[in-house]
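Heads up, the chain below is alone and in the form predicted on its own; it's given as structure tokens.
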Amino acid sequence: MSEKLPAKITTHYSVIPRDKDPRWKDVDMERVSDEFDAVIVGGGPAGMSAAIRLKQLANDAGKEFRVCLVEKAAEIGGHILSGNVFQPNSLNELIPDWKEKGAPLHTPVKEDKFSVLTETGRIPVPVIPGLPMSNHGNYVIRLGNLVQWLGEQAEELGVEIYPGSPAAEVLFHEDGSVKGIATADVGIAKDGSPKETFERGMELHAGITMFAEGCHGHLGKQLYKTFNLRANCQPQTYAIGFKELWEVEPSRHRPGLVEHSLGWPLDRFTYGGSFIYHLDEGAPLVAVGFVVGLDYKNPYLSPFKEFQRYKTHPYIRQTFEGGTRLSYGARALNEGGFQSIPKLTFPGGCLIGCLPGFVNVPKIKGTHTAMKSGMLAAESVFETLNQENTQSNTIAPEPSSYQELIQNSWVWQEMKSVRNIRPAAHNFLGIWGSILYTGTIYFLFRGKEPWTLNHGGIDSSHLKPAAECKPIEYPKPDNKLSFDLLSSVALTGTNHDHDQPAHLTLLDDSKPVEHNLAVFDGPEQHFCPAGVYEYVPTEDGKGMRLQINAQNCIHCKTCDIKDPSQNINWVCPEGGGGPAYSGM
């Protein structure tokens, strides 16, 4: 084995290439590959129903047709995290027996309630039928055990599904459509160097390719460039969510109670807001959760200690006091709504779920629309990749007929009924705006209005240097209601091989120092809700650091997102890394 080069901050081969790195001149890169008619990237909601419509309509028709899933986590589920109240008419449509199958489906909604908190007290507000906050006849459930479940559908329909097993690279033909894409490679040391256990990833070609890796997914941002997808839509906005799980005293639980509330601890110019979700599972178990909109100003605000506050508000804390918290997760969830929405198709695959923004942001829902894209999405590719005397000009086709069925559905409809609400907020009402819109314009109007509202750009430009804030003093936690950062990470289950680059990369290692710490007191040690960025001294005294701690990342991107220098860009480390969340 070579030399090994001096530390540095970003060893991936990413930023750095291997084919100017000598530690790597005779190391064989070549790579297995496999054909298959339709390679879906994701094992999610839109991922998994996507691959078992792709069955039904081959099974339907007598035809062998090979579809190849991919996931990231160790587990079918594992990185799901979601709040779920869920709609069923999506899985209704997919799998019509789905009672009879065993889905977990357990809770029907019972009742709904909405609040507005002050700092001390609450203000109901009614929840009106018909409006997006109504949540009759849906189900809270747990969406890693619903994926987990439909990933049973799917290999029983014959699809091949692969986890821990990230996809790493999209690959073209020469003629730029999309061939496929490559596994990640696995045996890298942190320097960047090959380990003896180097071992290169596969390449899964196929007809058509179907990304659904859910919210800033690192391929698309790729394939967003390539394909110049973005030219004709907003920039997306992005959310921060986070979730616990709690078993509470059988006294406090109300199975298939809904609660959600906005206010305190956010003041009016923060977008975000709370979910309680009491869960019928055989335990007092209930889900709680934050939400903060990353297109906050302060650099010193905190979304993980601001959900911390949250639960000490004293209508709240009475769900919690005597309980245990079982789990913790975070993820960032698109918010950007119709608007933002881009093109969804390109020669050789599709974007599908999460992945191109198909969350209605005031219904606080997206699993039923990310399923109903990804049935939309099948339907086309089969038939693209099966018509006779298919014109393509490109090797691999184009499966257009998916952006006109989406919108000619009731996806298209509902994301553009509701475009308005959430961009309402930018304005000097801040998000008593957005609820005075809802209760006014939407409720005369139903989306109809003639006008569609602007988002103002993306979430890391609308961030304030630190010397135009004011630092935020935060509670110190009592580690029986609200919890510090290391005990709740600890709960994720999350690993990584601590001998890998790290996946959290930097176009440029200076960047940190000499931009977000000087001119935002270092904002990514703020905003990451798994302690994954620390600034610590450097070796000699004299100056400041970043430390990377990837090996605690939870993969929820809100550091590729939220970057004010976007400096930081996200890629998959090696396969089963990551949280090991279970029916979050």
The other form holds:
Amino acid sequence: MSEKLPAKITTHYSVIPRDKDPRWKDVDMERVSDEFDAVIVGGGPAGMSAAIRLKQLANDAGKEFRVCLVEKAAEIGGHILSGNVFQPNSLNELIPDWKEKGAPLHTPVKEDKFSVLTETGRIPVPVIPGLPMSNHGNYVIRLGNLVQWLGEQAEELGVEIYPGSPAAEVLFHEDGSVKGIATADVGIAKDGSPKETFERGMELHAGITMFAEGCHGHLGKQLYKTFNLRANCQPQTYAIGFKELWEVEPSRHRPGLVEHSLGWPLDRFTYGGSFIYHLDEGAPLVAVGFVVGLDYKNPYLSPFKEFQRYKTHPYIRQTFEGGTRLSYGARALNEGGFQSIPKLTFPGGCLIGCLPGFVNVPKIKGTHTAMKSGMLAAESVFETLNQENTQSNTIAPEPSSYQELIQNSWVWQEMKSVRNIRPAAHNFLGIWGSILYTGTIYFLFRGKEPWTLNHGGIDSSHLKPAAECKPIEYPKPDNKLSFDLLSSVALTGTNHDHDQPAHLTLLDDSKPVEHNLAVFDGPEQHFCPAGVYEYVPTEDGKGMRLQINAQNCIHCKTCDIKDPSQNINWVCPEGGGGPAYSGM
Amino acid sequence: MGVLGPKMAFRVLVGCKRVIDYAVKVRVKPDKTGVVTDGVKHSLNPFDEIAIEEAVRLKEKKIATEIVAVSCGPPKCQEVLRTALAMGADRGIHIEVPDEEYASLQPIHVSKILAKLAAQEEASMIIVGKQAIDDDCNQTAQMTAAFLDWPQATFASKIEKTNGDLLVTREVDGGLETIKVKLPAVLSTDLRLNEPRYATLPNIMKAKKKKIDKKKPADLGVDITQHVEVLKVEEPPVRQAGVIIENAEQLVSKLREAGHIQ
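Could you output the structure for the form predicted in complex with its partner chain, given that the previous block was the form predicted on its own?
Next comes the full complex, this chain leading.
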């Protein structure tokens, strides 16, 4: 009888601690540090807006104020992925002369279309002004380019920006308040041992640290526990969003056209829909995307394949026939809305942007609210650190006024008004529940209804065992409109140095085969948009094992969210790794 | 007449090229004049990174006294110079070539520039990557050596210093070749020479204070007039699906059908 060896997959030090690891016995673990007034983790719209606002306040007050922003992507904008129909109200407030300064807002929305797709047809739905889906006054943008532009504005104001520098660890003072962050160590081999090139990350100490990691950030995940920030809110719920950028036949290009659809290929119990946005930036570019709520039940569902087959719909394909696909990417996004906003401040820090989550789900917009949250947090942080009489009872002060400021702002009102639309899908009506709710109760009461609907638990808990579900037969990609996964991943430009511990860590290496595969037939093989997870036969051919192709990862965070065992813990890889999106 | 004289300067000039990152999928421009570079992720040419690393190691061994990183091109080239400085180069030189002229900049121009700089800077050694991953030319080191009339040691996988010479092991088709070259010399690096260190954040911060001088090719008396005109750039043909053949008879009939045999 051969003994079954326990699976050994995870080698990352967050699971296999180095202080007990003999290979690390003689390694110098000292870290260099530097002091700042504010450190911002994440170079997206929220982080950049916070940085810009802080420097505006400091320069206006004639005060020295050191702001450092760290971003894991090799280049600013490299990990940004979004539709994006942009509401410019926050930008108008932050940088009123954005047009003269050349902000890349080139495409005003001209036409708004909405439809419900059936397998062969399309039912147009009128877009009534005032309902969340109306886009008058908004712009179709490439958010990666806007973020890059915001980065340039921030640098001009004196913000110190360091791309290629992931924040790996939160640092604490002796009293438990946040002291800052440390960037990731480099030079660790795949088996977890130190290489000759090993170097410790750097400590960035801050008066206050602002966390802007985006949806489901890994440091945010720790902070919720450390400071019990989710005690009075519902768990966050999510969707996975796919996006491709196409160059279409000029005759099919309608600059300024914004189209959304619901329905096919998803059934009414799977929340989701599509977007098609025509850009006006020279070449006939069209952004197309697909969103699937991560509370779906069938473990065989492949959000990627749903997206690919959606493009073959008789109406949808007309835009893309004869066109060329230029890029592809995917990212998780928040759907929890108002009910899922955690406490935003804690001693020494605060949460901004999609990390706590301010996406207006029916509007499918979160950039304007993310920016405003960054701006309000900056105002609070600046005030807190410049107070004459420091009333803080912790070493690092808590920017509590940020919580007040945002609760009194339009962000809060907006989030509150649409809070019941998404959860209205948690019944036998499915997504029709949300549609009906919007057309009736929302239309009449604009969120003033006295009740607040529930999300019904975390996304990963909704998966049904594979035995209770039918595998879905997806069509083969035609390589004209629909494509296979690996050629799509190649378009993300993603890469990670192969000789490092996989940053997709498992808390328990035996869970994937014993639970995920046994009960759910390995749903991570289907929901990962980059082909990271594969169940392959073991060398002796007697069983299966999970193979983690960490190099493919595009940092979407879906696995951390949807894993039915909640066993996958995404941590940041060495700096600069991940996708190389260009104007996505 | 003392025994102790001034320390001999050993200045190393390192060529650094900014290229499209190796993991990015390259796309041909619709007008077929080249590849899309706008908004595309770029990084330091991997072989040049190896060259910088080798230069830094020579300095750590107290053989080199100063490392000067050089890059030719538009303003964004300064990014690769910052990386080189963060890895340990002492200062940088940015040879400014605007976008339109950069499109036709060739190894022959770069070699002339490096040769002139080497003379100006009184360099003892020039080290560059064996080739850039965008054009795969593998010409700059050789041409530079010719212009300077210096010995060359290309595809170096090991470099040792012995008195006034360098002992260089080269990767050649048949295996490894070890040669001795007199200094000053031009070297080009191959993959196995070393594993470059990371440009860590504290060093990136320190590198901001290091100097980058700007010069124009004309300042060095180098003419960068176009030598080569690119007529067309095309994608490789789409790979046709293969057919799996069951047996030898099928193979023969397929070959006959395609007219390859009678």
